[in-house]
Amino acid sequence: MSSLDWIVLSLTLIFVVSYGIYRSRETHTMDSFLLAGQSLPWYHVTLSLMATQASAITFLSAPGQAYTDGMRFVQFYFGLPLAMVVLCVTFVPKFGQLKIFTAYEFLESRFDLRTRGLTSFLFLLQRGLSTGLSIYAPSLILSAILGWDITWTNIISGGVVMLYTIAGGSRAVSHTHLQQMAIITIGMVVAGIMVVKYLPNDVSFTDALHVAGKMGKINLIDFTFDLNSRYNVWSGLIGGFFLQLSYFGTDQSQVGRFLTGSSQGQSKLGLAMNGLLKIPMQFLILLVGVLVFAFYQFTNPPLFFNKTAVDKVRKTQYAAQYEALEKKHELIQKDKHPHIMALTEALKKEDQTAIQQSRVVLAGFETKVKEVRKEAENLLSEANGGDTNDVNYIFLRFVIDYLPAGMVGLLIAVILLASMGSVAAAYNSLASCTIVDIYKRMIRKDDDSKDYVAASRWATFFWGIFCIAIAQYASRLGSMIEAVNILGSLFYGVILGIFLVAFYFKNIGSRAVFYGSILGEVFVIISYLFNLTAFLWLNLIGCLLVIIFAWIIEYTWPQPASRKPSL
């Protein structure tokens, strides 16, 4: 990176972090540290919800996902607006009525402490693991750019966020989210404009989209009902609905965001706007990835996008073999280029026969490219060891190779800010759950508010260390945006099932839901390990299994009336 890039990057990060800490300067109580005093307007709630969900994984991995697999990933979010409606009608009024700090406090009043503890544990496990992935994403950037050891970049990335979260609590998190989303939006729009600018002079924005579409990348909608297909309308509307309902309604990293609203109305409006804005936002991020794919149809792409891995193999005895593969790849791209131009001209003339002929020829070239890339991946694996999935590096490599000085720094800042937003909210939620559901409820019940604030800071520090440790293993998981959603799907369905039983099945008691949720979680994990269905459906399966098992247990092994909680 140039000196200008470093200046832009540094000033952007310093401004956002300083602003957040400045706006949160006060003597903290437990309420202000964990929930920002429940004083924020709806637009703060909306942007904070979006910033928490839109981690660095979103901006780093999603364009690469679109480059390799097209835009069908957007269907993942189709259930989100429906989930926001259910949350506004059911969850927000109930949580607001109880004046709670965490979502899991409600479960003790409905069931018992054991059920509250189990659900808190499932959340802490899932959120701690997924936050490790969010820390790894910006570490990937710094490691690729500077050649730093990934261990130290994980420590730095996670540590900086930990410091300002400890200092300012939830208010600092919310105020930094506001600035982060503004800078992120500007950065991604500029990135899309720059990709179009670098296209050949005789290739327009619409030409690029048409070429990408004919090569199978604008596959937005798939109505095929297939349980083994990860992304289609039905998995998005049904499986995605249950995932989003559980994520926003039972995951403390999101519940803690909408509980900061100054009233139930502000919280509901914040959730509703999140439901309206998230799909267009994700569409535009994926569109950037498709444009990068179109750009590389007219410009030779790297054989392998992870430059650090390539530099390592060049220093081994496999260097000559890799160089030979690069030349082979370059020749394929050279032969492919005239057919890309022929497809572009055919599209302009709407010559369907020529379009179809070009598509067939280009499909053959794509097969050859995949074969050479497979050889390169095998060689890299043999030379360097470890994972050879470079989907997370595609957008990053384009940014570094082609964007002008200053723009590289801004786009790196966008990805780092996205990570900081999601990681800070996760740290805050992990601390909230640890202190409210475990420390305050089970260990130290009678401390004053200042002691709980101090304990919250220590809890933030502990979870920061834990998540940084998890980040060391994230490189083995392939596409990070898929990995983090798979991880959520292993737990969210079961957690949602517990809450739905609490809301709608008043005759089911605590013992039934406790054992039903354990059985449901076991079945979900088995389904994933044996690859019985696409991961989005695990949310629906987990939710239904908890309800079914709890109902069966309740009516075959009834809880003594004297031990049932009052409803």
Second form
Amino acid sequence: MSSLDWIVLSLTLIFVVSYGIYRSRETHTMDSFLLAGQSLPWYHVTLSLMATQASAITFLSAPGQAYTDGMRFVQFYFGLPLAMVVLCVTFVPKFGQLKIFTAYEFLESRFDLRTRGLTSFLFLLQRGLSTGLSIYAPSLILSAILGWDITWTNIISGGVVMLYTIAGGSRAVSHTHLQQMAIITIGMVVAGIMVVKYLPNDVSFTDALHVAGKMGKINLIDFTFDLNSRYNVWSGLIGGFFLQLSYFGTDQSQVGRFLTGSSQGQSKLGLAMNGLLKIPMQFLILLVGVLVFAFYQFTNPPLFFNKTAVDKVRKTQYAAQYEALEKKHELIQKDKHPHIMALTEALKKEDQTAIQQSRVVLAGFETKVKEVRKEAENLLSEANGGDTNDVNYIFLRFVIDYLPAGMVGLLIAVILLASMGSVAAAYNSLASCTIVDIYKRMIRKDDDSKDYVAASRWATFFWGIFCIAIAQYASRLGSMIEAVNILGSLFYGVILGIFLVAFYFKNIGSRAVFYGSILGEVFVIISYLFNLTAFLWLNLIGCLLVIIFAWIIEYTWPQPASRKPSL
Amino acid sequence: MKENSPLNRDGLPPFVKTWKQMYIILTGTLFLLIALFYLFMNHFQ
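If the one shown is the form predicted alone, what is the structure of the form predicted in complex with its partner chain?
Then the entire complex follows, led off by the chain already shown.
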């Protein structure tokens, strides 16, 4: 990186962190530390929800995914607007009525302390581990790209954010989300414009889209109903609906965001606008990836996008083999080039026969490229060991290789800010549950508000250190990453099931829902272990199983009248 | 959070009269986006 990049990166980070600390001066009560005094307007709520959901990996991985797999990933978000409607109709009024700090407080009012404790504990475990991975994933990529030690990138991603989260709690988190989303949007829009600018002079934006489209990258919609297909309209609408509903409605990192609204109306509008904006935003991020793909049709792409892994293999006995593969790849690209130009020409003349011919020829070249890349991956795996997936490196490699000085710093800042946004919300939610659901409820019930604020700051500090430690540990346990990510989707459906029983099945009591959720969880884990379905469907299965089991238990083993009244 | 009665318009944008209308707009936008994506895909693919 050039000096200008370092200046841009440093100033951006200093600005956001200082602003967060500046906003923390108004934080003296538990309400202001954990819920920003419930004083924020809808646009704060919207941007905070979006910044929490969009982690660094969203901006690193999504363009890379569009490059390799096309834009079909956008279908994953189709259930989100529908989930926002259910949240506005059911969750917001119920949570608002009870004036709660955490989603799990509601479960005690409806069921009992045992159910509240169980779900809060599951949340702390799952969110603590996944936040560690949210820190680790971009740290790994940034350390590879920048050549920094991973400990430093972990400390920057997870530690800097602690400064303002400890000082200002939810208020600082929400206010910095606003700045973060503004910088992220500017960075991604400028990156998209720059890709188009770097296309050859006679290739326009629409030509690039036509080329990418003819090569199968604009595969936005798939109406095929297939339980084993990861992304199609139905898995997005149905499976995605349950995933987003459980994420936004039962995960405290998101519940804590919309509870900061100054009224129920502001919280609802914040959620509704999130439903309107999220899909177009994801579409634009994927479009940047497709444009990068189109760019590399006219310019030779690297054989493998993770430069550190390539540099490493060059120092081993496999160096000559890798070089041979690079030459083979270069030759394929050279042979492919006239056909890409022929396709562009045919598109301009609207010559359908020539377009069709070029498509067939280019599909053949794509297969050859994939084969060589596979060979390279196998070689890298043999030489270096570990993960050989370079999808997350594609966009950043393009940024570093082609964007001008200043822009690289800005894009690295975008990645770090995205990471900070989701990590800050996670720290705050972990502190909320630790203090409200455990410390205040079970250990020290009658402390002063100031004591709880001090305890919340210590809890934030503890979880920050815990998550950075997980990130450090994860670097030695590559296979654990996938396991812990899947762990999240294994629990979301069941937790949602508990909440839906609480809202809609007023005859079902605490004992039935407690044992129903345990049985449901066992079945979800079995479905996963026997690979019965794609992971998105596990959210629906888990949710339905809890409802069915709880209903059966309630009617075959009725609970005595001590059941709490339903809300 | 302040309570929200059915007559309370707090949070609603000026062009929307009720929350029901807001939800219809949200759902309608989703299906409009799916249709637009389908057309976009067919045009470029």
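Just so we're clear, the structure is a prediction, and the values are computed from it rather than from any experiment. Rigid core here is just the name for the largest C-alpha set that superposes within 1.5 Å across the two forms. Residue numbers count along the first chain shown, from 1.
The rigid-core alignment places the CA of Thr153 2 Å or more apart between the two forms.
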